[in-house]
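What follows is one chain in structure tokens, specifically the form predicted alone.
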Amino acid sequence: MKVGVFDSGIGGLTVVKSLLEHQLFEEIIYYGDTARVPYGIKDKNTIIRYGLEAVEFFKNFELDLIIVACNTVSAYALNEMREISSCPIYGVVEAGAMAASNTLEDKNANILVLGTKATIKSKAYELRLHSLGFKNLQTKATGLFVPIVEEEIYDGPILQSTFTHYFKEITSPDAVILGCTHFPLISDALQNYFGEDTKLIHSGEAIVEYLENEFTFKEKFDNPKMKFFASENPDALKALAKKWLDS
């Protein structure tokens, strides 16, 4: 098969990773737009004509499906993408909920969905996991840390300071959403923070779940083709990827 995964930028190569650790895919193109990154401070129609864009570049692919990496695109132009797609279209939002629902038995558990302002906003999480019959959910926009990850700034006292800033008062979780592509990459740090007891909830291992279920995947690719595209700087994207992914 034959994948697009479209991030606003680079965070998305997260969720690749998860597709090479899972080996599901014979080729991958990334398209980031670094260009306008980010996307969670923007307004709803922005960011679906930006989500509508991506479509547009993927159709120079033949694909067998996209891969909406970037959580606050899936929560607001998800819709929209597909209905102009020739491929299916999963977004990570959705596999997000469903896989805390896989992972927590208990209802009544204490769900924290971290995420940027836009994907707080939208609610998207909290319609699917009330969907799914959690109630005891907290959300809390984080938006701080996308420019501390593009740092490279994977622990110590600046990020230490931020984790005070924003979780002070915040209870302790049984299960945190990485709700941003950015997320996984500071989750040692965060799982420390919180606690071994407290679960995390990574997109890119939610996706490739919620594929698994989908799909039956025959055989492993375990030297898949892949392609980067950027809207700005692509060599920084290309360079970042080689680091991030070990390639």
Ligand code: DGL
Contents of the next structure:
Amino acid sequence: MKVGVFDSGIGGLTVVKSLLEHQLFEEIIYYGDTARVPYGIKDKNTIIRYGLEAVEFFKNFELDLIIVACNTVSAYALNEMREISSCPIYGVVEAGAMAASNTLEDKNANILVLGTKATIKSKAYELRLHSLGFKNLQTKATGLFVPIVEEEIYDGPILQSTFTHYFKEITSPDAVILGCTHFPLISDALQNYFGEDTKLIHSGEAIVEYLENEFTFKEKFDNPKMKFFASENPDALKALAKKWLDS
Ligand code: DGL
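Starting from the form predicted alone, produce the coordinates for the form predicted in complex with this ligand.
All chains and molecules follow, beginning with the one already shown.
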């Protein structure tokens, strides 16, 4: 199967990493809208418009499916994107909520959802988690993590002080949904902060689990063809892809 992976920028490479680890696809086409990132501070109509443009871009390839790795786009634009797409589109919000539900036996579990301002404002995770029976939810927009990760800061005093800033009123969660492509890169620091008993839900792992339930993957592809596209500075994206995906 040939898959398109869309993100607002580089963060969706964390989802590609999971796809590669599970060897699901024969060919991966990645498109990052690096010219217009971040999406997480934009309004609904802009996010939908950008999502529709990504579907148009992917029409240049004969894809079997599209994965929207970006939580912000998954929260706002999936229905509109599906209307104009000739292949199925899967988002990470639905997958993340399902993954949380599969991991947590107790419906009273305390779940903390982290995301961009737009993702948290959309209440997309809350709606799905509520419909899965979870009511004990906390949400927090933690947009500063995005530029921190882009600076390749994965721990240390700057990150720790943002944890203190954002989490001072958070009561210890049983699970944390990393509802943004960038957050898996600081998962070690988050795990240390919240402690080993807190489960972290990663969009990449969640979408793999979700797709494995939807499709029968008969073959494994240990060396898929990959193409990387970006709306600005594709060389920088390719260099980062090499660094992140090879490590
Ligand atoms: N990719 C976005 C997300 O997962 C984070 C970066 C942005 O704000 O565009 O929500």
